[in-house]
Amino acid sequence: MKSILKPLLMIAAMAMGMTAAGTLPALALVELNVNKGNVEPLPIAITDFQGGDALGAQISEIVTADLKRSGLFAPIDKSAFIEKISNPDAAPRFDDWKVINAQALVTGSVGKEADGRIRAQYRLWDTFAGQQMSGEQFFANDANTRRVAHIIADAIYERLTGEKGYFDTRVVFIDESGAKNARKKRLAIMDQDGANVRYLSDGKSIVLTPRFSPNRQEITYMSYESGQPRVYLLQIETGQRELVGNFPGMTFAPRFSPDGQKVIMSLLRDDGNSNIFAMDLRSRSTTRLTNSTAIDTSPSYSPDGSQVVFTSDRGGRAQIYVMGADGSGQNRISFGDGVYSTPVWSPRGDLIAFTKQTGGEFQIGVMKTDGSGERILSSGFQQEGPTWAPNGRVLMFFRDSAGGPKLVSVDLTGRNEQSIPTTNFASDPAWSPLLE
């Protein structure tokens, strides 16, 4: 889907070099090193965007919430602000922001064009260097105000960390409502912060394991509407749906290949064994990748499509294995205590996330792609199903507590855990790529 939000003009070049009177430019602008083990959140001041009545404050609040939730930024309370910004295009009084230790400052404005579109622009300032770091202007219709704010937050995140943000994204998940013994499960989609929930199925049939295509607004998922689990493709924007294939036996955990041309899944045959198959979505031809007498399941491609991670109990209990995309070189990489499941390759290619069950606890963790460096990020009574943010810095999963499952996110340090608000119970999240 083409984006309805297009940067009209990069204004950083026009304003770069502005300095406060009597202030010497710094040799380097403020930045965050997110590759350090312990990152101290950066104090940042985000002012209400000028104009647009309440719209400016709304955009400012969304940008603030996005950056704060990342754990990398510490937004300063607006009651501490000394200068009241009246002209976001003019250089601020940097001394007023330095005294409250705002190392970065965001100003902006929002207004309506003659054709009814919203125009929003922001400027990011380094207060100690006395310089503008970046600035952009966007146009959108009223329905996409939140997207404008998320895109601005992504731009600020990228400028200060050097890495892509993840705020202008969506999450598809299973919405669960009703009594526990008669739970209604609907396919749903929302913004990554829990806003703009939309239902993609009517709840008449059980739906499971939705997964995003890496390059289209399309998802694959399983449905029991025929009495047996079947894999479907769904175009999110049009609602068009098609059956991937009517496989004999049970089908589990479909995922797209990185180029979006294949779906990989596990199929349970009459002999009771579950093996991994890949289907070419153009030809509908199926290739068997494993052929064991064990249960092989939960396959996930590496970002370059050359390898697949999966779980197998061929060694006596479920552990994590890696193989070539053609099924060659099957190699066990996990050797820890407990049972491993739901491995997912990071979009950065450097880590594999997993669920681990040990000692009566469920854990969400990560390991390097050779199985070394295992780290547990979150532990709980019952939690599973990690999914990666597109920048590979944050995981989302679901935790069953207080009567039903809820969505939770955690960053790679394991210290920044956040609850994701949903109207009903929610499970099995899958994070989209950045929207276009």
Given for the second form:
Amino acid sequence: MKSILKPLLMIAAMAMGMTAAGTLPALALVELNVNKGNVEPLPIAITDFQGGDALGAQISEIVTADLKRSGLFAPIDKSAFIEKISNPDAAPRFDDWKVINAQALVTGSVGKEADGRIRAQYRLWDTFAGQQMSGEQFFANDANTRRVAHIIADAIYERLTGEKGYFDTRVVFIDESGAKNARKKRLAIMDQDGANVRYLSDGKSIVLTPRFSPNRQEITYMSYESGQPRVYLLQIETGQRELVGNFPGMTFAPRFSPDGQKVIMSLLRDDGNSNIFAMDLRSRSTTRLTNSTAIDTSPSYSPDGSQVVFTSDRGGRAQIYVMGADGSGQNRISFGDGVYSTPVWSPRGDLIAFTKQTGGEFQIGVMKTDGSGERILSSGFQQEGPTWAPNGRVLMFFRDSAGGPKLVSVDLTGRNEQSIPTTNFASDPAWSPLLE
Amino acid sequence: MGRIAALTRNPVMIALVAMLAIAGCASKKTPNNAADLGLNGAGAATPGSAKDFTVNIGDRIFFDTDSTSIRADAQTTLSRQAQWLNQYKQYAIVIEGHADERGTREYNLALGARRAAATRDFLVAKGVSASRLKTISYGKERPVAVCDDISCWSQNRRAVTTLSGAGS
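Write the structure block of the form predicted together with the partner chain for the protein whose form predicted alone appears above.
Every component of the complex follows; first up is the chain already shown.
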């Protein structure tokens, strides 16, 4: 298998130029307020990067698509541009951009270095203030032009919103094909925008619920390959696989701890109930965290590793509970009308995303970590399994309609829903951290 | 279309149709043989064969929504299964637990496991040796009926008793 996640990309970022970015007021042009209904997208003009033949236009296209899909930016159609940028390093004619209401302007260039690497640089301009906001350059090897574009999109997003971006990321998921009663399921990985799909399993066994390690090099998932369904680790780069633990029964619903040292998962008991265990990947020691005659599953650590949120039906129907990472203080936090499952702690620590079934619908929502402030972001006939973008501002999940599941993202306002293009049906998305 | 196809693939339904046909004919006292009635497939299974078990005993039971309790109709089927399994002890048994699609994936894996365990425990209570019984959950990953409504979901909430080495 060809290397995917090795840092092929040498990111030598440096502030360029005319004005040092650090000396500018760190005022964000876009305000991220998830509780406010309407975020007015910021009109932005993204010009074709100069040089590199088709490459310049391609980079501009990827940056444009990323920013547009975030829902926070409204890229202006190129046909409206008045000034034709010939020197991306020189100050543009700000009036030409103000008149088409471009509040921000991106210029850039791309070229090949003597050693074969690609060099891409961009400048971000505040047209109304009439000054450069930031400028950086990046080096990448040939195969990574899409990544360079995503990194530039992240830099622009961060400079304009004050928040980290999430475009230079990947998603592992289950690729599904074939009839519903004979579905072939394969592990797959792709860029967050659906590009560069690669398969990580052959489809001979059912595989489910892949999740990224914080180190981005491994995933943990469940497979039926041994007959009995069990949790495995997979090194993405080498394809090396390993069984997690040697338990007598089914293991399922795995996730990494935030330090990557543990896998937390459910273990089936002989009486048919399921409890939560954590396994230390170095010492191989296991710790039982729950011991109830109920279904306890879908555990997810808080980003500081001190707490775990999980699903349990110990109260009758499935609800969301929080406990200490040692299993102490198990408290129910969901009390709404319906059945709650698949809780996932936000990487920011502030929210828990979940699937809720109520009134014949499946909803994707978020609540605060004490269960208050529930907000439903998306409702549908059949949808489930949210995963967080690394900046904690966007969720991806899967929705079953028209014969099979597809991936969908929604931001925390619930107003910006985007479908993720995949060739086949797709389910169980898990978002990677920002790549390195 | 899809649903009809799924129904006719369901051995329980085939068995049911076959039994109704027999009952109907018996009441008319028509002295037809099995071949004339077109029952070669269903009625002619060798006693003690895997086909006999699937067709004449019934290899699956069904559950209510989000429930793992063994319904009265399921108890009848499982009692019949236990009797048969106690007679033909050469088989090892794997009980598959399944859920419908109206639940999330991980929860339904657990639910399917619980249904398989409840089925196993019932058979053990009816005298089937626990050492012959294994369970596996497929959650909602292996539906037999593929429509998007209640008629299909009720068929998918099931536990299937499979005989290992049966080659079916």
